[in-house]
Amino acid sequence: MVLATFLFTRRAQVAFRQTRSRIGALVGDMAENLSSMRVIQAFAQEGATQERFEQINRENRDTHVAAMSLSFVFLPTVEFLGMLATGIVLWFGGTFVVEGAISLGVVVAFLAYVTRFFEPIQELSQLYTTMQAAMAGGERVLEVLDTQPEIVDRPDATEMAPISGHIELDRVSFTYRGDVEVLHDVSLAIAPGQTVALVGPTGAGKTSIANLIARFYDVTQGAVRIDGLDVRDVRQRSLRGQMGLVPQDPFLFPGTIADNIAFGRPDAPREAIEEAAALARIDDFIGRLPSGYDTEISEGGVNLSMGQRQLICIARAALADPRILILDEATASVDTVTEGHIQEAIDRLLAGRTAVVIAHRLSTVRNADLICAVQDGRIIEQGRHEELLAIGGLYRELYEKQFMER
């Protein structure tokens, strides 16, 4: 009985394991495949699609079957095991009762006791199979649970008092994951109150240096300071509670318009929300709907525009009034009517804050204080709009060729 548990658990937590991470898969290409429904069908992929997900379900369901094999293989070893020992126990006991060493009734007391003893066994080995599977779940379950993160507070780390918004890189360099340099001894000083916006051709590294300033990863050489504190001896809620942010790719809660702008302060009052939405300039749109600030906003915001999602976003960044603003290329997916209104907005809510404004449509950081072009990793050229276009460099080549195509 403990050799045939020994060796049915072994097998059983690699194949329980395999079912998992099957499924796993399965639910993770579904999710995708219906995330991605409209690209599949533009490009006419449903059938290569449906075959990949069809080989995915394959691969599931041979492997949920080896795994069930192997538990209809258990159970009848064990109840193998209990008829085995009944017959050891007529053998034996009828051979004694012959020969007179024993009577008929120790015998039949002997196999009560084996039917006694491997009932129970056999009611526990079934549950054993479901266990074996419940354990492989939860190891999975708790692999994720016990990811530890890359970016943690220090032990000594303090808290960051309110800050004026003095940024500094000093002689930066960062690596993904250890195998790519993506910036390369970057030095950068930003006054507070000033804008300076990154520009340069996509991969250069303007979103990382981004990063680095919100501390989303930690600099490999070098550090960033923020009012002379290194970001990475300071707690990350301090840091970035004083810190907003406008992504590329406006991202919406599910919930009312209300909620999602007061996300950073989410016990704002209405006059307040109210009134970041007149600052980012869609309170009138707001107005508009039915139910106002009350309106329901569906999964990813599909109910709304691109320009509106983003200028929720620019609200949520104004409730949260911070005194550092990172602008992850905010106007990039917008026509260019909407981007003159997020332009607009952005320009309010620059006023009087340390701002970082990553761009590839130059025209929207023609004002900027400081405009620096990143290539390969290095600032290579740093100064205003019109000082940039007399040096004749990668900034006048990027913007010579954005007019060029307008």
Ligand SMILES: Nc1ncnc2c1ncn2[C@@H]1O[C@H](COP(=O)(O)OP(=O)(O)OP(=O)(O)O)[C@@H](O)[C@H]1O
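Just so we're on the same page, rigid core means the largest C-alpha set that superposes within 1.5 Å between forms. Residue numbers count along the first chain shown, from 1. Values in this document were obtained by computation on a predicted structure and should not be read as measured data. Compared with the form predicted together with this ligand:
- Shown in the overlay between these two forms, fitted on the rigid core, is a CA shift at Glu99 of 2 Å or greater.
- Once the rigid core is used as the reference frame, the Cα position of Leu90 differs between these two forms by 2 Å or more.
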Second form
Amino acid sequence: MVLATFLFTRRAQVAFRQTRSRIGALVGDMAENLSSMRVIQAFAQEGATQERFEQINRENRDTHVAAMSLSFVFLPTVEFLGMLATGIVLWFGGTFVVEGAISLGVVVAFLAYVTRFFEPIQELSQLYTTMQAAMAGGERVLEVLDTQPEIVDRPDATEMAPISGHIELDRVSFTYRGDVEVLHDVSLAIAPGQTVALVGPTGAGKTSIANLIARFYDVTQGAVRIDGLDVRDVRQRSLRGQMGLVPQDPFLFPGTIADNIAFGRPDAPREAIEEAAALARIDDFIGRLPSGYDTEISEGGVNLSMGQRQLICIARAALADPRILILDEATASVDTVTEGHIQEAIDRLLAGRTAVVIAHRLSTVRNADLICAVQDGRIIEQGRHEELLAIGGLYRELYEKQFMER
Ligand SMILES: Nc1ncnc2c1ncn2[C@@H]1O[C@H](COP(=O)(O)OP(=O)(O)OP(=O)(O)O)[C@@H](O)[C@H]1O
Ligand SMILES: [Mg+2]
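In place of the form predicted alone, the structure of the form predicted together with this ligand is requested.
Expanding to the full complex; the earlier chain stays at the top.
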């Protein structure tokens, strides 16, 4: 029995781990397929997608069958050993009784012992298979729980006092996870209240610069300082609490419109929420909805247009009232009226704050106090609109190509 348990344990661990990873793959594939349904339909890939799903599903079934087969070999083996023991007692007991060496009562007693002995063992072995399966699941849960965040506060990190909003990148180089370096020796100083526009071709490193200012990643070389303090020396919460972010891809949570606007300040009174919505110029639209601010937003905000989602994100940032604002403008095409609204909302949002805007809009770029043209991970030009136009470099090229046609 010890041998059987040993053999079973070794195989069961592998098999149950496999079932867990197959279930993971299955659920993952299903979630991806559901959220990318439109793309699948648009490219007529229903057949191929279904086939892939079936393949994953088959693998899932096969690993389950394999794991179950192991249990269904193990359990009967234990049961068989119990029967064997009864057989042995009967055989030798019977022989001894016939020889007169022991009495019949002793044999009967031993038969009862054997049954008593094996009952709990059988129960235990059933529990043991369940435990093996649970352990495989538990391992995966613990793996996730044990994941260490890459960005952690230093033990001696200090609380960041209310900032005035001075940002400095000092000879910053940056690499995502040991891959190729994406930012090389970038230096940039932004005075409190200034708006800096980052422009440049796709993949140049604009979002990466924004990520470093918000300390979503740590620099590989150099330093990012806010009000003269290295961002690695202060607590993340105290830093990010004074920062607002409007992401390139406007993200809305399931919940009401009011909840979404108040995300950064959940205790904000309704008037403050309405004020923020008015600043973002989304108040008219919300007012026309039957449930107004209590309108439920579907997962990912699919019941709103792109422009509306972005305006809600702007209202969210406005309500949080951050000293530093990072705005990754969406290039998503919105109509000219909405674009005008968004631009106006952005202008009001930027007033009096330090802002880093990854800009695609002519007026945002033009009104910026400083424009940085980013290319291949370097800031190759810095200056005001007219200055950069006069240089006749990347900015002029981008400006002529991208903005003049509007
Ligand atoms: N999470 C990541 N892991 C590894 N590499 C990344 C990651 N994010 C971006 N990169 C790489 O870093 C480089 C700069 O990307 P970044 O997102 O900063 O570009 P961008 O200037 O914001 O472009 P876009 O205008 O298209 O948004 C790219 O070459 C990209 O492949
Ligand atoms: Mg980007």
